[in-house]
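As structure tokens, one chain now follows by itself in the form predicted on its own.
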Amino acid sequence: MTINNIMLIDDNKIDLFVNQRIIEKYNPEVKTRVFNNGNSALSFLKLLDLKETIESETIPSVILLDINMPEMSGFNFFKEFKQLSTLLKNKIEVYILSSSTSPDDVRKAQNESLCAGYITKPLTVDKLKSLLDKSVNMIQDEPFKKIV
């Protein structure tokens, strides 16, 4: 899997800005799409899902999702994300990117079937490299990865 498009979902504009710069520092070729809430990100994904032919350049390879957001938490995002087509869901890996180090949040993420891993903020180039290298070399049914 080639990582060419990353979606960031976070209600904190500063985190969005910083995380976008981290991704650019990691690889300026990676396109980044930012959303400040789960609802707008889901609307975008639902539009992609409706297209007869989905262009791979527009589909995020990876979503970095905050969990503590107003309107829709990251865990509620997963409930809606599950409603998308299998074709679209299979092309996207969703990682929690949160400042929460609560064991309950980590356990809840581990129990979420569509959550690929848990990253604690702040995002760094090293954490991103670790995540994306694992994504590219991922073995089917690999267990949930926690990246601290």
Contents of the next structure:
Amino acid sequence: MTINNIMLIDDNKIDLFVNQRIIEKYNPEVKTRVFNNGNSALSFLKLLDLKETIESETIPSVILLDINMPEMSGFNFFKEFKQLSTLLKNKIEVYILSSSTSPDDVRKAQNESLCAGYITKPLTVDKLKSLLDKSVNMIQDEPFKKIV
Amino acid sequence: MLKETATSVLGTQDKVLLASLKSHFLIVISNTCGKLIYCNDNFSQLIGLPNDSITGQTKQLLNSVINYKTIFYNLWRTLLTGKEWSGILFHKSTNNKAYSLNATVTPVHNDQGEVVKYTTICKDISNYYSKFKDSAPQFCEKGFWQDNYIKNILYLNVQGEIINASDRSLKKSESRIVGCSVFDFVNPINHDFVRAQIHKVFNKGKKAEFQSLGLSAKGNQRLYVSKINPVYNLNEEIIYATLKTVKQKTKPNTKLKAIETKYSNISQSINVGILVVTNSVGNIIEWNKGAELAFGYSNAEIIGAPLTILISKKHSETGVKELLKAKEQLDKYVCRENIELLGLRKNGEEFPLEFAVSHWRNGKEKFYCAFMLDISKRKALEAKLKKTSKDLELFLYRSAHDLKAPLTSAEGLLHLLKEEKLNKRVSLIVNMLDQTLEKGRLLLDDLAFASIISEKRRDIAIVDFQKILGSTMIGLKGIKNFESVAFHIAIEQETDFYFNRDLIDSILQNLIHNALRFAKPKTVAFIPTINILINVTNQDVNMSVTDNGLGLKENHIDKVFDLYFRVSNEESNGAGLGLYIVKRITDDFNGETRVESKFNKGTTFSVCLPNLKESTGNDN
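Now that you have shown the form predicted on its own, what about the form predicted together with its partner chain?
All chains and molecules follow, beginning with the one already shown.
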């Protein structure tokens, strides 16, 4: 499984810009789709869910999700995300990408069944490598990744 | 009435007989309640009051003198069965003269057979009666007696009767003291005590004494001390006792009285403090104005009531337990901290009280004094303070947390900048900027952590030191000096240790990071070392981190735990928060931190924390 599509959800435009650029550096072939709030990201995903024939390329294989956002926080995003079809959910890995290092936030993320890992900002190429390259190799070994 | 009846029943020639009866006897008629409705002149003379002021009053004759309760009881029992009673009555007149009266009391029935009144016919036999019977009490004028009382030795028999006096004037005077009972001159409250003292003299042959208060000729209150000594005959039997009374020196007495007045006034006038005095079984016998104001009961309502009436019903079980515990400890002469409990006002309102108890003895009786303070205001302030400090902690946490977001964004941008082609000068500046940003981020992390230390108390679990230390070391891997330092780690753990894992992690991380920061560079002859010792017992854990690094100057040792303290700008890149956090944690959990250091030789930090086995999770 190769990563060719990453969805970014963050209310901070600068962070979105930085993350996009980092992903570009990591692998220029990876497509990114950015959303500045959880709701619009969710409606996009719901739309994908409705379409029977989806080109697999448009489905993101990874979502990088910020926690602290107005209207819908990262954790609330998971509540809605659960409503999507199992087929779709199985194809997507959701990672938290946050500046918070609070043990509480990490614990909350750990308790979220659909959360695949926790990355602290700022995103770097190295972090992305350890996240994506390894996730291909040892997906079964490590159900939750914490990358500081 | 009697006159009328007599006239109609008797013939005129019998009027002479009636007149002679009236002049020789005392005649009294009373109603069923004992009120006088008629008396003749002889009676009013004896009483010493005019005829019309006696009528309507309770019969003085039947108003028993304390010593003659049995007679009084016997009399009324006979009368209530409707029978006639005859016997000797004793009477003390208003001028303190004693009379013995041979009396016959007859119930008078109406047509239906109900008793409507009593007639009493008496003969004054005082003049010869006392000659036959020793126990007939004599009375003397009080003032006269008091003056002579202290000059003389009195002789007492076992009943406390005065059988002789050393001064002839006392014996001979018209109102003789001989024949009186000593109890007539003692406050009835103290009768039991004086009786016991006399008993002691006669039955055990010991000396005894008692004190009494009296008024001097000038009207000042005086304290008298009476000493009783046994007197033996040749067969070593106690035949009588001597009673010698001396006046207590006036000066200390007035002083004492002044002090007494002063303190009683003080206790009464304290409005803020609540003073309640109870006897040994916990019934209230005295309280002050403050108590009355606080609880809302009137004096009459509260005196004699149990102390528990003042304690909230909700709280009464634990409250009473606390009180009993306090009492027990007082009885053992152990000092005790103040108790806090909920008081209950008369109107049902509850309010918090702080409670201190003391006690004293007076003879055999024990008294307890509860000093209370209404702490409603303090409690409210405490709650407010708690809330405010919690809000502040939360505010600090949120601020530190939120400030981090822009910093990390800047860091991200900086990483992108580094990837661009930069000339040397710009790249130098970018690196400096990077360091600055990281420092700020670490500082905010520490701040956020320091603000939630108190919160961590809720989350107590078994601590696996091996595991925590392992992850701590991994976290420190990127730190400068880490690779060059040799670590020696020893963990001794016999039993489970309960604490908050994040806090243990933070302590270890800060101490080791600190040791790394001040490590000396590695050379051929010198290997920088850090020794980590962890020793767990049932009660506590001792963790120590020892390095052979730069060490601290003596004048810095006291300050290392202070907020934002840094030894110097060049050598350390810490924010000055690490050791402060360690100190905060140990203080919060009543632990202990120690530091020993020799300049240029090395430093040892030791932390001792309690094992929170018992209070798992429910410490709030």
